[in-house]
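What follows is one chain in structure tokens, specifically the form predicted alone.
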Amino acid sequence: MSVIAKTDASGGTEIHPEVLAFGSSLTHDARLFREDVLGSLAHVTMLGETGIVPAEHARVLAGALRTLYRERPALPPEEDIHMAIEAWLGETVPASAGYLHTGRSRNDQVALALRLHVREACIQMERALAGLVTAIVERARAEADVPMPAYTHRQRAQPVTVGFWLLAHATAFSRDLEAFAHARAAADVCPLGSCAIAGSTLPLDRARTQRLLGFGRMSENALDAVSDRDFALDFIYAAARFGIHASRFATDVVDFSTGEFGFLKLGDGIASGSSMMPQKRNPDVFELVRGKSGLSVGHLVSLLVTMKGLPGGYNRDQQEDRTPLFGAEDTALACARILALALPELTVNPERTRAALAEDATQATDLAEGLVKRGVPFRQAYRAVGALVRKASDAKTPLAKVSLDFARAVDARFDAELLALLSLDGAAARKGTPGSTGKEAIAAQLDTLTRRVGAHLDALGQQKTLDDLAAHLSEPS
């Protein structure tokens, strides 16, 4: 391992091979190949246009970089992808290669590649999440009227519908969509031209490289620009938060597909068998999603701990940002895609969901609110209904089936009109507040999520991807 930046560039050749190997990040940051080549191509284009580098050398370098991007040949074994690309240029266009690093440090070069990568990763995650939210919304629309119990403390609480349950998860995932959009905006800052820490005496046209790379802004302070990994933290935080939401959805599916619940049946395409028990249909997909959410949280903690003790300026510790960043990216994207794939394989059993409501007292709150509408203070209504629930439980009678005489023996204010509120028919639809299980509220939630995803995809269509940049930079300007 020659390592230009550690030997040739500094005039020394005596670094221990073990030290060089210990410091190598090539295995990880080889994923930054496209980003580094495109950043170098924009940089050398600017150098040629400004006359900082002779036009002919800039042209030769740009041509070599385009070939490198297109053909991706084997690279020399340098310590990182950035030096490997420079070393390849040294072998390919030796008379011009030395000009490439003019007005640039690996500090701003790395920051640039990472920002390009995070911006691209956000686009991929946003598209995946938009697809997931859309799939859940369409499923919720189809099952908006299928009754099921909602749970607090994992106890049956109130009647809702399968559509309402699905919309709760879709709403959380739509916030993740916004979180990745925030991370993308945070990454949309061009640091190139910050150099090592203080900028350059050369007349670099930073605005030109910013435009060539499709960034919305340029960094404001060179010292901050090479120190900053907030954009990476924002991305990993968004991934961790999505992991938590995905875990919540997965846990519901795992529970609801058990024999004890029986609300959901797993399709053959996603059900895993047991190595020993022939009858088993295990929800491995959802258990793995739940397990991988822990990895996402760990990636966030890892980078937070790495960054929390560093002084200003670039420090080599920051090389360790790649493992949590790429890990969070891979995990989140895989989970989003597998959930969208698995969703159509879930079949609802409406008989079981309705039976779970019928055998419990989930309409108790509606009965208490019925008393409130007649002027009874809520705490009095609460106690009256609570007494009725206890008496029905002792009698092993579902609350919806108590007789009028049975109820009036508890409290004379109960009558037939009030007891009709215990019926499960239309129970969820009777809710009238925004965000509730009512028909108008459900329709509004479906419409809101559909419009939100559509608007997001429209805005995302204006964002330049790496492929867009490659096409833009593929020919001499």
Contents of the next structure:
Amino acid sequence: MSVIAKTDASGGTEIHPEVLAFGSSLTHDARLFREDVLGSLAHVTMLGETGIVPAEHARVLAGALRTLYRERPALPPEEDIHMAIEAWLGETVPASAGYLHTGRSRNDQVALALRLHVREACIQMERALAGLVTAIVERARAEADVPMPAYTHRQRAQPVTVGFWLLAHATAFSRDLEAFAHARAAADVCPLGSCAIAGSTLPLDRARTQRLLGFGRMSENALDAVSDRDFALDFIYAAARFGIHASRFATDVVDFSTGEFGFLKLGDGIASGSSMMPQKRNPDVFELVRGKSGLSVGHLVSLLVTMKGLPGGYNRDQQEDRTPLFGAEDTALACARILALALPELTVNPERTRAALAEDATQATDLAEGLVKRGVPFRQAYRAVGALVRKASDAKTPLAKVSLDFARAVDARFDAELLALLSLDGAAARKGTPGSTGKEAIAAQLDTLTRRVGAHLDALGQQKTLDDLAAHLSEPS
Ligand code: ARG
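After the form predicted alone, can we look at the form predicted together with arginine (ARG)?
Once more the chain from above appears, this time first in line as the rest of the complex follows.
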């Protein structure tokens, strides 16, 4: 390994090989290859245009960087991707390579590569989430009228529909879409020109590199720009929160596909077997999604703790940001994609969802609200229905089956019209409030989510990807 970042002032090339190896991040940040080459290409273009570097050398460097991007040859083993690329240029275009790092430090170089990376990772995540939300919305549309109980405390609570249950999860995932868009905006800031910590005496055209790299803004303070990893934290937070939502959905699926619930059947394409029990159809995919959400939370805590207590400016600790960042990215993308893939493999068993309602008293609140509509104070209605539920339960009669005489023996205010509220047909659909499980409310939710995803994808289409930048920067200017 050659040592570019050492001069006579810093002890020549005497650094201990084990110290070099300990400090190496190449295995991790090789993943920033495209980002680093594109950043260098923009930088060297600007250096040539401003005359900071002789135009001919800038042209040679840009040409070499384009070849590098296209052909991706093996790189010299340096301590990180940035040094490896500079060392490769040193071998390939030795007369020009020494000009590349003019007006730049690895501190703003790393900040740049990471921002480009997070921006790209957000785009991928947003596309994956848009696909997931769309897949759930389609299922919800198909199952909009299938009744099932909703659960609080994992006890049957109120009648809803399968579509409503699915829409709850789609709504949470659509918030994750917005969280990743927020992280993308946080990353959309060009730090190039911040140099090591204080900017430069050279007339760097920061606006030019910002434009070449398709950034919406440039960083406002060089010291902050090299210290800042908020955009990475925002990304990892969005990933961790998505992980928690994915875990919640996965847990519902794991539970609902048990023999005890029997609401869902796992298709052959996603059901795992057991090494011993021949009859098993295990929901491993969903358990893994739930398990991986623990990793996602760990990634967030990991970067928070790495950043906590650092002084301003670049500190080598920050090199450790790559493990949680890439880990969060890989986990979140894999989970979003596998959930979208697994969704069509879930079959609903409407007999079981209906039976779970029929044998219980989940319509009790609707009956109490029926009394409320007659002017009965809610607490009185609540007690009257509670007494009826108790009596029906003692008599082993599901609430939907109680007779008028039976009900009137509990409270004379019950009549046939009120008891009709105990019918399970349309029990979910009767709710009228926006956001509820009522028919119109579900239609509105389907519509809102469809439009939200569409608008999000339209906006995302405006965002430059690394490939867009590469196409743009690949033409010699
Ligand atoms: N490999 C380092 C990192 O990724 C590069 C920055 C090094 N900067 C420095 N001043 N030593 O963070």
